[in-house]
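A single chain, nothing else alongside it, follows as structure tokens in the form predicted on its own.
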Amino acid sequence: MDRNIIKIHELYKKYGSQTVVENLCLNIKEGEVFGLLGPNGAGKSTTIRMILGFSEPSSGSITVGGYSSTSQALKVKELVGYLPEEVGFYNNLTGYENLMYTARLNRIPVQEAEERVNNLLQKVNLTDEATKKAGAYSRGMKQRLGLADVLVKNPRVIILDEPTLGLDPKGMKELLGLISDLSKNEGLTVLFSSHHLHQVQHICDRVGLFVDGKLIACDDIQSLSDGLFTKSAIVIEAKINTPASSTLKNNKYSAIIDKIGKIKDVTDIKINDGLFTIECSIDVTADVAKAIVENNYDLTYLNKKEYGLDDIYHKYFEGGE
């Protein structure tokens, strides 16, 4: 069974000789949360809007559920709900009032759309904030708001673009939150386009990186950083007591050094000061601290370091090889 539900074919989009979106290939399976992860300028909106049928793309073929973003994009905006970055309401309306406009524009009958609208508020946690004007309503209330407007028509997938922009932790928190709940609770496939890339990490199920309008990666974190990091996955960090005389440190050293060394899937360790870097293609933690505490040394600290999205985006787009 094909558990694809937008699938992206050679898609090429130019403005001229500018080349903005290159031969990109990619398949988002329902139900999964999808981050698309680049530096502003690598065609990550410029591809949401030719998902969308905002924008027709130069060459090559989308489709969402099915339909064709080209020439059946009306079935695919009733299938694709949209949180764009600059969320616009009308301020004069209540939350409430807002959404059931929203209803209304979807042709959705009263009475359904009353509870439907309700349900939202409480799920998005704007109930107690619903008879106030949208006008008063914070950044982030507008963005739940958002959330809920999305909803309204009851849609397959949901694309984000950029939405905890400008939010502060609290807020980016809870609609990151409210997002992840929606994929897991409700099968809806998210489509999240961030350049933050904590919250990429925690959210998505898998990322695609642009760089140049090219789709240069694509996995769960895990895949992506085993194949860049593969001689060393996991970094430990280990902190021993400094010896009283720093001229005679890497002798005071060298016995743990060498033990250290000597433990399989080992690949390199680094010292400054007291505090080992102990790279490793496997964990070796347990080995580690076993090492230093059998040979006398007093060990202060001992962390895990696992590469993350931060590492794998400057391996990527900061020089990396």
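Numbering follows the first chain given and starts at 1. Keep in mind that this is a model prediction, so the values were computed, not measured. So that the term is clear: the rigid core is the largest set of C-alpha atoms that superpose within 1.5 Å between two forms. Compared with the form predicted in complex with its partner chain:
- With the core held fixed between these two forms, Cys280 has its Cα displaced by at least 2 Å.
- Relative to the superposed core, Ile269 undergoes a Cα shift of 2 Å or more between these two forms.
- Once the rigid core is overlaid between these two forms, Ile260 counts among the residues whose Cα shifts by 2 Å or more.
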Given for the second form:
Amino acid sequence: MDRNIIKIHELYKKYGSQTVVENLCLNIKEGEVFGLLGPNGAGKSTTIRMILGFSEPSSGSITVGGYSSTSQALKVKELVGYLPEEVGFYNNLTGYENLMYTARLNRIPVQEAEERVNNLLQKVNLTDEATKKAGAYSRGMKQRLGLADVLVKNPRVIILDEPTLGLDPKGMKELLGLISDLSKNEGLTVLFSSHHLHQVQHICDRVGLFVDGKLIACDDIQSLSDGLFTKSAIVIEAKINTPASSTLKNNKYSAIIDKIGKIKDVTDIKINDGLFTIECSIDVTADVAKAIVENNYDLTYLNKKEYGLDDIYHKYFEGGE
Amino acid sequence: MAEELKRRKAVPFFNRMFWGKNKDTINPFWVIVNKEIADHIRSWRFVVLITIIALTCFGSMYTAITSIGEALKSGKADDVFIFLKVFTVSDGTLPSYFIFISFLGPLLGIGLGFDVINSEQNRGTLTRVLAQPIPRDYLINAKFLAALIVISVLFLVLSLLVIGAGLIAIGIPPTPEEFIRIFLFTIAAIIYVAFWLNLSIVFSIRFQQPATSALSGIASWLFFTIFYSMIVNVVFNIFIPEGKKLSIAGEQLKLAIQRVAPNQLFSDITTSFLSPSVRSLGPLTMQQMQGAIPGHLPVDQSFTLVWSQIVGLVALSTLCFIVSYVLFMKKEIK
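Can I have the other form now, the form predicted in complex with its partner chain, not the form predicted on its own?
And the full complex, kicking off with our chain again.
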């Protein structure tokens, strides 16, 4: 059994002379949560639309569960639930009716559909609002209803395009919690795009970084971080004051620079008005602190920075520009 | 495969069309038709349109019934068809029923069609529906069919209501021939409105803003009803020296050009169906008129007279539908 449920091979999409997606090769394993990460206009949504067969690739192939997105789009749509970036519902129908409509479009028998819709509404916490018109829903409620709508057909893969856009922190947390639960408890494969780094960091098994139509990195967050910052994985920031009694006037930090520089594994030291930025390959915070104190300097601030997705993102995009 | 064939044979065609793989599920196509019809009927827009049409029908029928006695005194050949007068007669204050239909029908078609696709797109429901496992043309076909069903039911009901009211008012039942003529007129009206419906669906796919698409629909309607024949007249007048008249061939050419307009086609069809004494829709020479006995045409002859107009109207309607179909299938869904 092939573990890769989505296989994208040498995918290109061109609009006229503009290349929106360039030589994309990507495999997504069954049951994983995959985050497509990149700035606006990087080609994330275009890729997602091609996976669903909404637009034709210029060249290359996409298969979902063994079906081609171009020639067997109907089969793909049976497997894939898709939540568009700007999800919309029929405002004159209630949330329940909207879901029932989707269920009937998927040829689900009425009784089974009613049962499933009620279950899903409960799961996304909308049971009380089920009889309200969808037009009266808030953005967060719409997004949760959208998630329920995606799940009505019992998909194997769900694809979410910027699912957290425009949600408040509480709504965002709820939605991401739901997505994470679904993947863990029901073995669903989740692919979602975002330019919001922190969310991706928390719930994604793997992320792919998209810049200008190119996938420039694709791995889990730890490996991405390791790959980028091999020499200096950890940065220590220390604010040092020279004691008032100090006799050193010029180059007052030279002694401490010398001391810290001698610590093993320190790769670089930068100083900006008493704020030391020390890059090192392993954690030497304790040694740095000791050196400062032993040399009679005042340590007013000490902070150990580990690289998160933010830094990875910035580092990559700086490199990409 | 064999099982599939066996199942297909077991379920009659009609059921297969309506139901899905088993009896519990309806074919998604009819699910969409169902929903669209419900949307139309529940919408305020439909209530407004139906009120306008019902009011005008009532008004024109009232004038027809009050002036029908006057019309009968003239003693023409059409007097055999008293009942058809309910549809055609007017005392001059209000236009007759069939003129109202040819005038307001397009408005109904445009009203039901101008936002079928772009509103779905603007609401963000289009991607959601198309992400379901249904062929893309289901949506456009179902939307067209739903609007057509609504229009058909409306016009049939209106015609039957006018017949019923006429029956009570003048006390003479329609002859079978009259009934057939009224029925044919109703069908023609449905085809005519279907043309405008298709045209406005084309606009609804082409233009993202519903307002733009509604305006384009109304503009083309006004162009054909008011300006088109005017422009044709102006152009012909330029080529004719003052004081002279067009030759027969010239007249025929002018009429042919005017018949490009769907409203001209429809008015030819209604004239032929509702006025049995009309035996030609083009110019006639004196030689052709000589020796003609005033009388009326049988239904099949009236039908033959406007056959090309009917074909023309259906063709125009189909053409618009094909354009909308192709546009929709090629549309980039965003």
